[in-house]
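Only one chain comes next, encoded as C-alpha cells, the form predicted on its own.
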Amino acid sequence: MKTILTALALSLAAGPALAPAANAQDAPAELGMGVFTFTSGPAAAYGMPGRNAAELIIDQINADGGIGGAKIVPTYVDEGQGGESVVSEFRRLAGDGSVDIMVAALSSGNCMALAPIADQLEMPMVTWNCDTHQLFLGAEHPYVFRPNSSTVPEFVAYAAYVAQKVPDAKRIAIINPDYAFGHDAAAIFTAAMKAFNPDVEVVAELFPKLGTPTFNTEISRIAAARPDIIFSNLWGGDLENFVRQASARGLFRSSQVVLALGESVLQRVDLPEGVIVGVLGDGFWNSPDAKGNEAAQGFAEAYHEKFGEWPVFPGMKMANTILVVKQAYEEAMEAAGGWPTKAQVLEALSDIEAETLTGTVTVREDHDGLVDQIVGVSTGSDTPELADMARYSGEAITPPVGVDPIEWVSTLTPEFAAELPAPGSYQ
C-alpha cells in the first residue's frame, strides 16, 4: 500500500507535490473533469452543496497551479434530468474527448447505471457519493473507484452508537425514502440492531416517496407504535419537512430520534437537542480532526464567505473526492516521471491512501473505500455543532473484501459493539 504522508494543508499551501516545471512540457494545459450531481429538483438540497464544493476546491487547486500544471476544467452534469439522460451525458463527454476523468455521482441508481458504462468506455470514474453497498457486490469495475464509505459501515455505525447510547431500547420505528437507499439502510440498520441486541423489534417501517410534502400520516403511525427509537435516512427537503412536522407533533420528545443525514440540515431547521445525527462518513468540517487541519478550516471559511452557509457533509465529500483525484494524478506523475497515461492513473487510484480535509481514506483492492464514520447528537445551537461524538474506524466496521456485506452484519455481536468507541470519546 502506497502512503502519501504529505499533509493536505501543506499541499494546498505550497502547491502540487510535484514541481509543475518538472513536467510542464509533458502536461496538457487542461484536465477535463466531468462532475455529476443534482442541481435541480428536490435532490438539489443535497446535490448543490456538492456542486458548490466542487467549484470552490477546483478554484483552489487551479490557483495553486492545477495538477502538475494542468488546469482542471469541470463540466457539470445535472442528475436531475433523469437516469437515461445522465447516462447519455456520460457517454457524450467520454466520447467527445473533453473529459479525462469523471467524478460521479450522487444517486446510487445513477452510479449503478454508470459503472458498467465507465468500464465499457474505459473512462476512469471516481465516485463522490454512491452509497449503495451493491456497487461492487458481485461485480468488478476496473474503471470505477469509491474513495468514500458505503451503506454498510454507515448504518452499522448508527446501530453501534444506539447500542451504547440507548442500551435499553427495544422498539424501533423506521421512516426511510422509498428507493434502494432507504430500503438498504433499513435492512442494514435492523440487522445490526438485532445483532447488537437480539431483543429489539421493528414496530413500524414506513417508506414515503421522495418529495413527500407532508408526513402527517407517517407521524401518526409512528406515534401510535410507541417506539423507543425512530430511525430515518430521509434527506434534503424531505428531511427538513419531516423534522418540522415531527417536532410540532412532539415526536422528538417521546422517542430517541436518529437522523442518518442530520448534519446536512443543522443550519436549515431547528433540531432539538439530543437528536442522534450522522455524517455518512467523516466529512464534518467542524470535527476535531478537521478543526486541526488548516486547509479544512480555510476551505470552510471560503465556502461560508462565497455561499453564505457552512459546508455540509455532501460538500466535504465532494471536495475530498476531488483531492483524492489530484493525489492520484500526482502519484502517477511521480511514478511515470511525467504526465501519466490513463493506465498509470488507474494504477494509482487502485491502491491509494490519501489525507483529506477531514481524515484519511484508503481504497482497497476491490476499489472500495475505507472511511471513518462520525456520529454525535445535536446541541440545539444555531451553529453546526455536534456533542457526544464517536468516530468509528472505517476498517473496523466495513465488511472484509469478498464477504457478503449483509451476511457479515449478521455475524456481529453485542461484544463487538461494546468494544467500539463510546459516545463522547471523540473530542
Second form
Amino acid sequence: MKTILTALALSLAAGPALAPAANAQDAPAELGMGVFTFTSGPAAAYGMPGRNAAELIIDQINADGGIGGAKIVPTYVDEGQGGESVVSEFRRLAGDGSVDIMVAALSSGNCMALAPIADQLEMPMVTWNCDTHQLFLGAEHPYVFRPNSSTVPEFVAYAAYVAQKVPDAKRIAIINPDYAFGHDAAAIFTAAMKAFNPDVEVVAELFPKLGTPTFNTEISRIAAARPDIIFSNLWGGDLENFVRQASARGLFRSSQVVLALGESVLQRVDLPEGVIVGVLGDGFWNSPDAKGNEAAQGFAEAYHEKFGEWPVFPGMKMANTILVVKQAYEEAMEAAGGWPTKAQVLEALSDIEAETLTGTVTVREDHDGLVDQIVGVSTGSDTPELADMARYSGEAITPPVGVDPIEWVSTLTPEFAAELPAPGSYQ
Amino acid sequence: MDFILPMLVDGLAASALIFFIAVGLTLVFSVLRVLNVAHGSFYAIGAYVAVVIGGFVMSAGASPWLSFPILILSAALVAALLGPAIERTFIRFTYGKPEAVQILVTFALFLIFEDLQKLIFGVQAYYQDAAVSVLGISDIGGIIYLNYQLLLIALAVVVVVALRVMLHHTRLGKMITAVVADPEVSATLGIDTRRVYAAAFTIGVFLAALGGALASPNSGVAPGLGAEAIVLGFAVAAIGGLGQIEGAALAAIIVGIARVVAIYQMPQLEPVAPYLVMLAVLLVRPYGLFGAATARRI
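So that was the form predicted on its own. Now I'd like the form predicted together with the partner chain, please.
Next comes the full complex, and the chain you just saw is listed first.
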C-alpha cells in the first residue's frame, strides 16, 4: 500500500514536468510531399527542370537525415494531364493520408483551382511557381503560401530595366501566351512602361495559344509594326520555337527583345548577344549571390552531373521552395519541442524569412512572398551567363499588402524607375 | 494597306502546311470512306522521323542540302512501314461501319500513337533546321521571310499537280477513281479493291507524314503536334468538301488567309478563325465548297 501511495505521489509531482515531453510527438519516419509540375507536353520544357530539381534537393535533404529525422517521400503529379485531373490528384493525395504537404504548382491556372481545395481539405500548400498576382487578390487562403515572386514585381522589373537600358524606346510589341499569365503580364508591363515613359505606345499585341508550333505570321506582324521593344513572356517549348524562328528572320537585329523567361532557354537555343532576359525572381544559379553560396554551387554541380544541363531558374525555384518547407518544419519543431502539428507548421510558414540558394525570401502577412528580381542581357556565349545584371529588391517593386496591384503600378513614376538599380549594377 | 503583301505571303505559307494535312485526309476519305483521326499521328510521326534522321545525318557532318531528300525519304519511310500495316490491321475492319465506329477506332489509334511518341521520343521538343538555314532569307515588302517558307508554297502546288496527274493519268489513279465511283462494280470488273484501298491509305499516310516532315525544319517537334494537325485538317477537309482534292487546296488557302488576317487585324479571333470560316461555308454549302449531295444507297 505504501509503495502504491509513493508511486502515485511521485507521478503527481512529476506530472507537470513531464507534460510537455508527453505532448510533443516523435518525428515520423517519412514526410509525404506532393510535388506538382508539368512533365509532359510543351510545358514540360519548363516543368521538367522543376521535377529534376525536386528529386535532387530531396535526395540531398534525405542524405543529410531528412527533416528532423523524417525522410521526404515525394509523389510527383504531372500537370500536363489537365486541370480537372490535377485537382482530382490533389484531392486523392490529401485524402489517402500519404501526403503531409503539397508543393504545387507550376501553372497559375492550376494554383487558382487548387488554392480553395487546399483550404477546404486543410492541406498545407506551398507554391513553387504560381506567378499570378490574382492568387491572393480578394481571397485569403489560410493553407496556401507563396514563398516566390509574382507577376507584378516580375514585370515591373522588366519595365524598370528597359526604362534605363533603352530610354528612347517608344514603340512596344507584345507577344505573350493566350491565358491569364500572358494577358496579366501584358497589362502590367504596359502599365509600368507607360508609368515610366508616358510617350510609349503598344503597336502590336499578340496572344498565340499555348503549344503553337510556328510563329511565322506573328513574326511578320511584329516586324511590320517596326517596334523598338519586343516583349514576351512565352515560355517552355513555345519560347524555344519563337526564339529559333524569330532569330532566323532577323527580329533580334531590328528590335530590342525582352524575354521575361529567357534564362530558361539559354542552354537550349542560340540567343544573340544583348537580348534582355529575366529569371522571374532571383533563382539564377550563376548570379553573384549564388556564386558566393557554396550550397548553391554544389547543387548546380550535382544537377549538371546528373541531368547534363545547368539548373535553369524553374529548377532553382523548386529547390528554394522545398528548402523553405524544410526550414518551416525545423522552426515549427523548435517551437514545439518535437515534431510539430499542422497548425504549428502553418504558423511557421506564415511569417518565414528563409535563406535560399539564390537569396532571401520573406513571406508577408498575406502569405505572399517578397523575392528579389534579377534581369540581365544575354552574352551570346554557349554558357548560361548574363551581362549587365540588375538585382531589384522584392520589397521595392511589390505592391503593399491590401493595395490593388494594377492601380499601384499606375502610380509609379519615371523618378521611381530612375532610383532603382541601374543595369550592370549587380556585380 | 502596308500589310497586304506580307499578309498574302504569310497566308500562302500557312496554307501550304495546312494543305498537306488536309489533302491526305480527304484522299483517304474519298476512297475508303473512313474518317481517319489517326491521320494527325502520321503527321507527327513524319515530323519526328525527319528530325531524328536529319539530326543523325547532319551530326555526321553531311551537307545540309542532304536535308531535303531526307525530309521526303522520311515521309516515304513512314508511309511504307505504317500505311499497309495500319490499313490491314485496323482500318479495314471499319469499312462500311457507321462513322461513329470509324472515329472511335481511329481515335484509339491516335491515342496509342501519342503515347508511343512520348515513350520513344520523350516530352522535349526536337529541332533540325538545316533545311531552313541553307536556303537563307528574302526581303519581301520590307519583311524578312525564310526562303523555306516560299519553298513550302511551291511544294504544295507540286503536290496538287502530282495528285491530279496520278489520279487522271496513271493506272493506279484510274483504279482509285473507279473505286471511288463504285467499289462493287469496280470489283466486278476485276479491280482488286483491297489493294486499291491499301494503296490509297498509304498515299494518305505519305502526304500526312510529308506535311509533318516539311513542317519540322521551321518548328519544334513536340507532343501535341498531331492533335493540332488533325483538328485543322478536319476543318479544312470539311470546308473544301470531303474527298475533294482541289477543295482541300482552296479551303487551305481560305483558312490560311483567314488566320493571317485575324492575326494582323484582330488577334483575339485567330484561334477561332478556321471554325468561323467553316461555319460560314457550311451554312451556305453544307457539303463544302466542292462537295455535292449524294444519294444514299439503301
